[in-house]
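The chain below stands alone and is given as C-alpha cells, in the form predicted alone.
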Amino acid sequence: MGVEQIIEKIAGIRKAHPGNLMARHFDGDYFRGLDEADQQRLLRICATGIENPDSAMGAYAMNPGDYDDFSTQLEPMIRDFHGIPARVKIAQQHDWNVEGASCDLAAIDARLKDVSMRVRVARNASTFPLPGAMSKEQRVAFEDVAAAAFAKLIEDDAYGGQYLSITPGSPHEIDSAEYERRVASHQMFKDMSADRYLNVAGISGDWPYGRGMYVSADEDFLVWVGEEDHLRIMAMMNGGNLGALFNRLHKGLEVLSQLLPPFATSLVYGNVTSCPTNLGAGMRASLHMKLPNLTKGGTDLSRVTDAAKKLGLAVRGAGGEHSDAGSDGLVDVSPSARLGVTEMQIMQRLYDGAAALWALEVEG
C-alpha cells in the first residue's frame, strides 16, 4: 500500500470511528515527510488502530525512544486522552506520601471497608525493545532477568514467595490448571493470544514464552512478566485502606528497581510504556466494586461509564478490559489520566471517585 494510499485509509478510520484516537491526529503531511525507515516505524505503531479501527488509542510504542522520535504524531493523541492542552507544559511529578489524605474507604460507607483494591504501576527495562518488538529469545532473556530479580527478592522476608512462568521448560514452569487457577483468582493475567488489538501491536507474540508471575508470601505483591509491558508491578488487597496499599506498592517498587536494569524513561513522558495511556506515573489503581442499581444488575455498563467518565474515571468489567460486569454489578473502577498527575493525585482521585459513585448507587 502506498503513502497516499494508507493516509487516505487512515481518514476513512477517522471519519468512521472518530474516538480512535490514532486516527483523530493523524498527521498525513508529518507522514509523507519521513524518509521510508521512520514510515514503516511509525506504521508498526500505529497499526492496532489501522486493523482494529474501533481501537480507543490505536498505538502502542514498539522502542523506548518512540514517543520522543514520533512525538509529532504521538504528543497530539497523549494530550487528547489525558486532558492536557496543547498550551500546558506536559511534566510529570512524583508524590507518593499518603500522609494526610483521605484513604479510608469505609469513611464513605461500612460497606466498602473490604473491596478488592489494586494498584499496578508499568515498567519496562531501558535495555530490551518494548513487548511489541521482542523476539522470543528476547522475551525469554528478559524473563530470566526478571526470575533472577525475584529469587533475591524470595529470600527477603517482607516477600517470600515464588515466581511462576508459563514459558515451556522454564525451571519454573507451572501447569494449565494451576495457571487457571490464579487467573480465575485474578492474580495471573489472560491468555494474551485471543487478543486482537494485541495481536495486531505484536504484544501477544510468541505466547506463551517470556510471560509468567512472581507473587509474595503473602499474596499482596505481585509483578507480571511479559504482559503489554515487560513487568507490571503491583499490590493488591482486600480491604478498604488506600495508603496501606499504596505504601506496599511504594515500597515493593524501591526493592526491585535496585534489581533491574534501569527502567525506560523519558524526559518529557516519564515512564515509558506500550501504550500511551499508561505514560506518566505508569500507574492504574482500582477498585472492584459491586453497582448493581448503576448497572442494571450488571448488564448494562453505559450509566456507571457515563457517570464515570465525568469524574475522570474508566469502568469495565471485573475480569479486566473489554469484560462485562458481573452479574451483581462488580465492576472495575479507576481513575484515567496517568501523566501529568502524581501517584498521590491519582489515589486522591479514585477515593473522591468512589464515594460519588457509590452515592449515585445508594440514590438507585
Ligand code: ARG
Contents of the next structure:
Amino acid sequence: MGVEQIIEKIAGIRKAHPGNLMARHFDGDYFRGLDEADQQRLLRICATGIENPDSAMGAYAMNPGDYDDFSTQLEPMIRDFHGIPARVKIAQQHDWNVEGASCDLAAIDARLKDVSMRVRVARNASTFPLPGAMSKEQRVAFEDVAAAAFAKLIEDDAYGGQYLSITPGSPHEIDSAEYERRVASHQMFKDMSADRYLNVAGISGDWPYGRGMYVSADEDFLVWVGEEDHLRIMAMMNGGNLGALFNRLHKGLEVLSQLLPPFATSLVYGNVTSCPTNLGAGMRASLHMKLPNLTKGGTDLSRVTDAAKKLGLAVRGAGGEHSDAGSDGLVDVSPSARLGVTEMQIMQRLYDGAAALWALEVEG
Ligand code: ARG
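Cool, the form predicted alone is there; where's the form predicted together with this ligand?
Let's see the whole complex now, leading with the same chain.
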C-alpha cells in the first residue's frame, strides 16, 4: 500500500472508530515527512490498530527507543489515554511506602476481609527488543536469563518455589494438563496466539517458545515470562491487607532486579512497556469483588462500569481482559491510571474506589 492509501485508510478508521487512539492522533503530514525506513517502523508500531480498528490504544512499541523516536505520534496518544493535558509535564515518581496509607479492606466492611487481591508490574530488559520485535532465539535466550535468576530466588527461603516453562524441550517444561490447571487457577497467562491485537503486533509470535512462569512456594509471588512484556512480576493473596500485598511485590521486585539485566526505563515515561497503557508505574492493582446487586447477578456491567469510571477505576470480568462477570457478580476492579501516579497513589485509588463501590452495592 502506498503512503497516501495508508493515510486514507487510517483517516477512515478515525471516523468509524473514534475510540482508536492511534487513528485519532495519526498525523498524515508527519508520516509523509518520515524517511521510508521510519515509515516502516512506525507502521509496525501502529499495525495492531490498523488491522484491529476497534482497538482502544492501537499501538505497541517494538523497542524501548520507539517512545523517543516516534514521540510525535505516541506522546499525544499517551497523554490522551492517561489524561495528561499537553501543558502538563509528564513525570513519573515512585513511592512504595505503605506506612500511613489505608490498607485494611476489612475496615470498610468485615465482609471484605477475604478478597482476592493482586498487583503486578510490567518490566522489560533493556538488553533485548520488546516482545513484538523478538526473534524466536531471543525469546528463548531471554527465558534462559530469567530462569537463571529464578534459580537464585528458589534458593532463598523467602521465595522457594519453581520455574515452569511451556517452551518445547525446556528442562523446566510442564505438560499441557499442568499448563491448563495453572491458567484455570488464574496464575498462568492464556494462549496468546488467540489474541488478535497481540498477533498483529508480533507479540504472540513463536508461541509458546520462551514463555513460562515462576511461582513461589506459597504461590503468592509470581513472574510471567514472555507475555506482553518480558516480565510481569506480581503478588497475589486472598485477604484484606493491601499493604502486605504491596510489600510482597516490592521486596520481590528489588531482589529480582539485582539478579536480572537492567530494566528499560525512560526519563519521561518511567518504566517502558510494550503497550503505552502500561507506561509509568507499569502497575495494575486489582480486587476481585462480588457485586451481585450492582451487576444484576453478573448479567449487566454497565452500572458498575459507569460508577467505577468516575472513581478512576476500570472493570472487567474476573476471567481477565475482555471477559464477562461471573453469575455471582464477581468482577475485577482496578485503577486505570498507570502513568504519573505513584505506586501508593494507585493503592489509595483502589482502596477508596472499593469502598465507594461497596457502598453502592450495599445500598442495592
Ligand atoms: N491493544 C489493545 C487495544 O488497543 C489492548 C490495549 C490494552 N490492553 C493491554 N493488554 N495492553 O485495544
